[in-house]
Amino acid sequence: MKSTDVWPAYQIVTPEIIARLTEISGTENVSLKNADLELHANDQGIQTAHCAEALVWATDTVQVSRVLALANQERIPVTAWGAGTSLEGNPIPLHGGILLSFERMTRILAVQADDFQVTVQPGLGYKDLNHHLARHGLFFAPDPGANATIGGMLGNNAAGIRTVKYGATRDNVLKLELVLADGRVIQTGSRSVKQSSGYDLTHLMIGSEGTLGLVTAATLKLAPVPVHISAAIASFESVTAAIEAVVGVRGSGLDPAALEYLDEITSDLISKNDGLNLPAKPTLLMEFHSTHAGSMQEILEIVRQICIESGAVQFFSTINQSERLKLWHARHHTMETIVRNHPGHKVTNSDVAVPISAYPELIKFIETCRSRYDVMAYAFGHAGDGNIHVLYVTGDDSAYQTAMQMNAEVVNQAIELDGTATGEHGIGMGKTQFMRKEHGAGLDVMFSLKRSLDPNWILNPGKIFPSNIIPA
């Protein structure tokens, strides 16, 4: 591995290259308009925007293959784009080149309902997919909140509130069709639920943020839409008591579908904005699925007992759909609520994850840092799998720099607790500096894999790897 501050020289997108891209893709699928380039220059995070030199809309696997073969031959960087809902600058074309958008590859290729599977193109939105699947009584379980595209979810290994029951994106994918940097098209995995053949290239690609290959089709695992759904809210005097309840609920065999944590200031904020009548205390939001209406009340009574024994000062449960939807609407829109309540301020969303046993220590560390740095920071997340989001609210550049110092401490502490720098947002541009600490010599192995599959380093350069580590 070579360390340097100078990136390899990429070729610019010349008029000749544009002519060849147009020949491959058609005039209607290539744009040099500033409005189009600027629209695809940043995601929903706070990383600095960068425009590509050319925008190409992907239409099918053959076209993607030809575009990548050309880019590889000419050494032009290519960055994939889904819906731009990521938060760490993952799809920003940092080195210019070609922005390959999958916004027009939105087809459902096959629904294999009897196998609880669906095969889709990568530009299809997660919510749009589930709207279609509802007629089959099925749904794709990972829930990132926003209407992220399936390709984006694959690139970041997106997760969300239902991870505790159904797993992250990585746990719900069987097969991929993808195009490598040199234009080769390969299939990974199979539609068989059990697979034990060769290297697991499917899961290698998931979470690689478009740095190893670009997905053009994916076969996903589905779950039956739950017949009966309940929700519960419990508030506690301390984080330790709340996590004791998390461990109790998870260990009870009740199989929660969602198990969310809100710190006291987040609980207070969404309570006032959404009329939830929550105290300003550490709070758990829970959801349970069942095929039998009779068992739902029994589940909720067991949950109530666990929470009370753990020290809950307030407990509420419901099987009423409108009440449940109101609760999860508030949770899904937490970031929007924070932004709306701090006009003129920058809101930066960071996430880390730790073992559940280390969750109270991490939350207390965040609270200590918040006081020491005097930073407005909301903490909430997926307590059922140890994931926490910290949203920093800053009014000027000085405050932002202070908040990022705190964030670095939080990330390093998560790694020290045998956790990770990011549970579901990915590395992108925002967290490359933590990769060596988290992975050690494993980062060198990742580098070797990258060089093997993308020797010209054209796929999404500037992501995942620290900026001073580049191809020799």
The other form holds:
There are 2 protein chains.
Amino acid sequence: MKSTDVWPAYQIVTPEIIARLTEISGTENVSLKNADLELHANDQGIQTAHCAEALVWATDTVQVSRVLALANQERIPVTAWGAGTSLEGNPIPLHGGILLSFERMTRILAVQADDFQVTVQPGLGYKDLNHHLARHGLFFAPDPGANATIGGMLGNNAAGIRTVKYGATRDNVLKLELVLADGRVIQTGSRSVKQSSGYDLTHLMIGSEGTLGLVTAATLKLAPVPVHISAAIASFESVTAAIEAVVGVRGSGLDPAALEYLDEITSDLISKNDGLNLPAKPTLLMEFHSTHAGSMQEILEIVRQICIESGAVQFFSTINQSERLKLWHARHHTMETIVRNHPGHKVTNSDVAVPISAYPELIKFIETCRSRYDVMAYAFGHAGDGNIHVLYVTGDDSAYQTAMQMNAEVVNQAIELDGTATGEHGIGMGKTQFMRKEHGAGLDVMFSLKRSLDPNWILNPGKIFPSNIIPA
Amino acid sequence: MKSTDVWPAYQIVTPEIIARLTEISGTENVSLKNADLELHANDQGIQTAHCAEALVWATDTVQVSRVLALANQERIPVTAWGAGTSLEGNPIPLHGGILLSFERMTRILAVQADDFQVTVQPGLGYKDLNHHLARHGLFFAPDPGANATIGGMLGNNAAGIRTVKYGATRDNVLKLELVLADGRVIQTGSRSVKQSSGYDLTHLMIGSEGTLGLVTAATLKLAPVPVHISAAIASFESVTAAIEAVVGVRGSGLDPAALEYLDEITSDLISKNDGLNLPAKPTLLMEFHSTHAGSMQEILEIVRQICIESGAVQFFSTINQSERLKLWHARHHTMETIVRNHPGHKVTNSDVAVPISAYPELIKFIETCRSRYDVMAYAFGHAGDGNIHVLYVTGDDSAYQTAMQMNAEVVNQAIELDGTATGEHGIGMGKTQFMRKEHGAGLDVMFSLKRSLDPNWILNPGKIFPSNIIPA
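Please give the other form, namely the form predicted together with another copy of the chain, since only the form predicted on its own has been shown so far.
And the full complex, kicking off with our chain again.
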């Protein structure tokens, strides 16, 4: 028994267990090397690293099923791993046990182009998927940035810049094959776009961070690659004016493909860094997709009018590809730009989301906290979805602790504003302390579901649920 | 004890229970009258009617909570009722007990126009909601036809004609307040569009047909009312050609707001009935929404080209409102037209859905069955989503039994084609026998979740799950 003072009590990975894992997976897919374990001990966020006791590379569904059946029988924790691009410690094997990596399950199982669907294994990166799909004129729209795997995106309900038009991961999945904690393999959903047959297990699994079951195949919805793309950028005197423009653009039915907000200091930084000639003001960066060139100028003129009416002090739009890519390059590399401009500092990326109407209030709250705590923090994000990222820049541990105090205030404020502790990064280890406040008695329901599907609590323990919910 | 030979054993609604219900809800909200019970004994489908023992009209969340807590304690079934517009017996109180009607919870709690959201009580009809929202330039897009309530739409994950662009009910809900079987009240989701905080209880509840909890308030996503609308209609020599055009139109990125299929006999019937001058051929009826008039002619020209290239033998499009409404009137009233043209016959509306690429094969299968069984059946539906309705017209019980044999074959074939037994009507009583075939071991997972959230099985018993899954 590894620990008797916590519930549930897990077993350690003994040499006998290793022998059985090797028998299931083959020598080449099991590793006990420190180098391998350390490579899979933390993600791209700032949560404390922790090594698994054994690393197993999954290669097919049957093997995943056998590994889980064994782990469940022996009470060994199993944490799934995609690419480690998450930010809240979601795939850190906090209780040791087995790290089950999907890095070797990267196949495209079927491109169902006429159905606008693709079926893939979970270890495939979404950028690699889209590279392959380009020849079909199709793409998988959710775009979390780093080359996250499909499995990781499913685990966290990843989203991104284009979610305002195309939806999050949750909105683009039709069918899953998954393995339950006891090794049972089930299919959820179907390849039909419309489904109203029984409980929606697909959506229950999406965002459950590998705590209810592990996906071994997924059928995803695809969108046609847009033919004509334009960009627009507008600067405002106030956040309120900028958000009035956001509401105007969305209400116009123009269906923007991106609608991003940058605060003063962020727009100033990327303006200088990327040579964009932007004033240091609240800024909106937009993208529009269209099937026909003729309508694009018309769209951009409507957008210009909306921005000017909302009080824009500067407006620029373009259908020129290199100009557009220059703007978006600046946005896509904002995090790297911030890191590069603060050498020797730690950059912590937080994620909250609120109803759009509450965005100005949230931004003002962030600005007030920034002054009060005297913390360096950039704020930018997906305004069209009410999603904001605060990037805290800290030079030492004391500054970091102060920043995290401020972040807790920001998260609580987002929840108060009828929003959420996380729009797209998930709960992982980093946000479990906000679950009760956000979900109230709903957290007990989540707990009931978890116990029902994983009674031995072997799947990714220490995530989503605050430790104090676990019965003594 | 009402019955000892089935599980679970329910109690009858005794005079003492009636007294307690009256104490909770007030005399005016409890009825034992036969006339009231019979009005709530069946829906618009063909499942056998069954009366509840008592009818209670819900008026607020606290009352719903108290009624459920009482029913759970006393082991009395509770079946929720919206407008009774469902088609598979979904709200029929099959085991008696309490029929909890939401007909008196019809308030709009908040219009959050800047957030493109509205929060409503579940008894509100979606047409009534949209009538109210028109002044805000917004609408709730799912359109199941009859004036279904929001609660009923949530229960069945209702969809409709515009789902191809705007999604089903599932895709347009952000937050729910609901009462669990034991009377606990929880909130699921948030008013943030992006959410990745814990398990997706919202989507677990949507489509669960009142078997996991009862919604008492819902925050819905709204879309801007389209400014410019056009319609197009095209006739083809074959289903395959028509579906090639469906794939072409969807792949073009034109984002149709409706993409409907009518088989030969349906298009012939509505052509004669509504004076449309359509040939008796596979037909597509389309609608497009745009924010700017200029692009509409361009869209329609692209659509025309796609249809002609796919082999259309006739094509007509219009931006004229009265011409458009005439076309859509014919489609919206297809069911009534069929009923009116077959006086004295029973019309049974079935619903299956498949991936679009399997649509031609499914239609051909339906045509083959129609000949083999010698059954009168119209086939039409939401081709853009792979969803087809088969309307069986039968003159006597023997013909009806034959038609239902054919329907079972059609449903099984849809499942074989990687589709589903129901795209939008739900399982209710009518399709429980297909659940094991469609979901395999996934059905056992649904059963586990049901037992976890409703251990006494009081919520809408007899629905979704086939009776043989219930332990003896």
